[in-house]
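Starting off, we have a lone chain in the form predicted alone, written out as structure tokens.
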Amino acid sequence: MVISFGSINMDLVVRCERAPAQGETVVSTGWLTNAGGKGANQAVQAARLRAETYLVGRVGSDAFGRDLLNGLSAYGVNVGGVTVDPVLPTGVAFIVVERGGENRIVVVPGANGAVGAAELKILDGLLQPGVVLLLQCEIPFAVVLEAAQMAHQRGATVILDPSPWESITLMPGVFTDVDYLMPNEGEARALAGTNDLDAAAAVFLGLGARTVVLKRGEKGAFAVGAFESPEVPAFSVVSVDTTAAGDSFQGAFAASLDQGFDPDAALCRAMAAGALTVTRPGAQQSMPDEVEVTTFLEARLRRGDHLPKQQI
């Protein structure tokens, strides 16, 4: 079982040849509303690659909050755990995608700031050894830490993306319950304080993570702990949309660990399942299912691509 703990946000996407600079105007070439939120997001993923996959959150008891939780349904998330604000706006997202695929975001957490008490109990009656947790920064950070130290104690794998990465209090042992932590490469750096990798894994190792799994886009990612080698090369594609690349990474890759494929191999599927969401545009609509993940990897294999054994 996958569960995740995190954000449910409406997307609001503008599309521009190019972001605007500072005090600048620029026409738009379309917008679109997109189902969105870290949290929902990497459960769409979990699920569409047939992980039995339960997400907890919390939607205002508005239009966005009925239509983002019939969609996750539609998608096969058991959206049960999820609570309904009588006061706050669900969360929304503000998006500005540019011609290459390259993205903006600004956040307005609305519910998904008053995730607390009610959302951890409802976990709780979640949790059970074997499980896989994912967790994200869109919620408050101290209920994330305590979902991660619940699971912990109840023999979970909890994966952690810090993103975003503003809202993380860096303290000796903050990642002590996090057996997975998957920054990309910009966070890694800022956390860390540093722009070497070696440095900035040390440093994570060193607050507690078991593993570290660093995502570089287009040039692959960088994994220290449970891995073979630490330099992954990305599967070359046409980008269209970064939008949702790294929650379908973190979702393919709690998917797989769910269904028993070894790190490298959960690896390789997250970097097919990322690879594969940037050549479409949205967010949850834009990630593959267990099918386009198969077929890809098969392809790429034919082709010689050097991949792990259990990959598929």
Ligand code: RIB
Given for the second form:
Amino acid sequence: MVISFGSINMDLVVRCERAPAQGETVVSTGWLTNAGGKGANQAVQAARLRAETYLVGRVGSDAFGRDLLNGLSAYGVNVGGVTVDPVLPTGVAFIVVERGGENRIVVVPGANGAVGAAELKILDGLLQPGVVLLLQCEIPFAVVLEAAQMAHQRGATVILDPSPWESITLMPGVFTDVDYLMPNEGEARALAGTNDLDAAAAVFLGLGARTVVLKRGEKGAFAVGAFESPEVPAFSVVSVDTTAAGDSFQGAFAASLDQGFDPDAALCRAMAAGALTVTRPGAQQSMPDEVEVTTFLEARLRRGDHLPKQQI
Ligand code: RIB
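Could I have the structure of this protein in the form predicted together with alpha-D-ribofuranose (RIB), to go alongside the form predicted alone above?
Entire complex below, previous chain first.
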């Protein structure tokens, strides 16, 4: 079973040739609203890969919240653990996507910022040995740490996406309850205060993370710590929108571990899911299902790409 404990947002997306520079005005090529939020996105990807998936988080009592919960249920995510805040609005994210697919995101937390004791209690009721718990940092970081500790004590595997990194307070042992810390390059550099990715990973291991999986976008990924994997190249695809590619990666990694794949194979499946996600616009709506990931990997195998044996 996979549980995602985190944010639920409505994404307001503006597409343009390039993002405006400071003080500049540019004209958009189109805009859309779609379902997002790192916690919700990761849950959707896990559910799309047929893992039994629960989401614990909070929305406002507004139309965005209702639409988001309906959408999540339709994807097969159990939203029984999502509370409704009577005062705060549902979280929203403002996203600018450039022609090559690169994005810039500003999040307004709304109800996500009030996730706390009530949601921790719900999580406590769901945890059991063998659960894979997905955490991100769009809810208060103290609550993230409490969830990680609670899950670890109960024999769950804890995966933390340190995004947005600015909400994280680095202190000795901060990642002690984290089995897999999964930053992207920018987050790793900013959080560790170094441009050297190996050195950044070493900092995170020193702070208690058991394994660090560094997501390098189109350059691939590598892992160090209890599970080690040398730099695995990314699958090359035509990028339309990179939004939620990291969430797709995390959700697919969690679902694969839950389904008994070893970490090498889980990494490969995560890269395939992330690659497929960037070929489509949007967040949850861009995530591939089990058949698409398997078909993609089979095609890459036929092409002669080197993949871990157990990836399908
Ligand atoms: O990771 C992508 C997500 O970040 C978007 O869906 C947006 O809601 C923000 O949470």
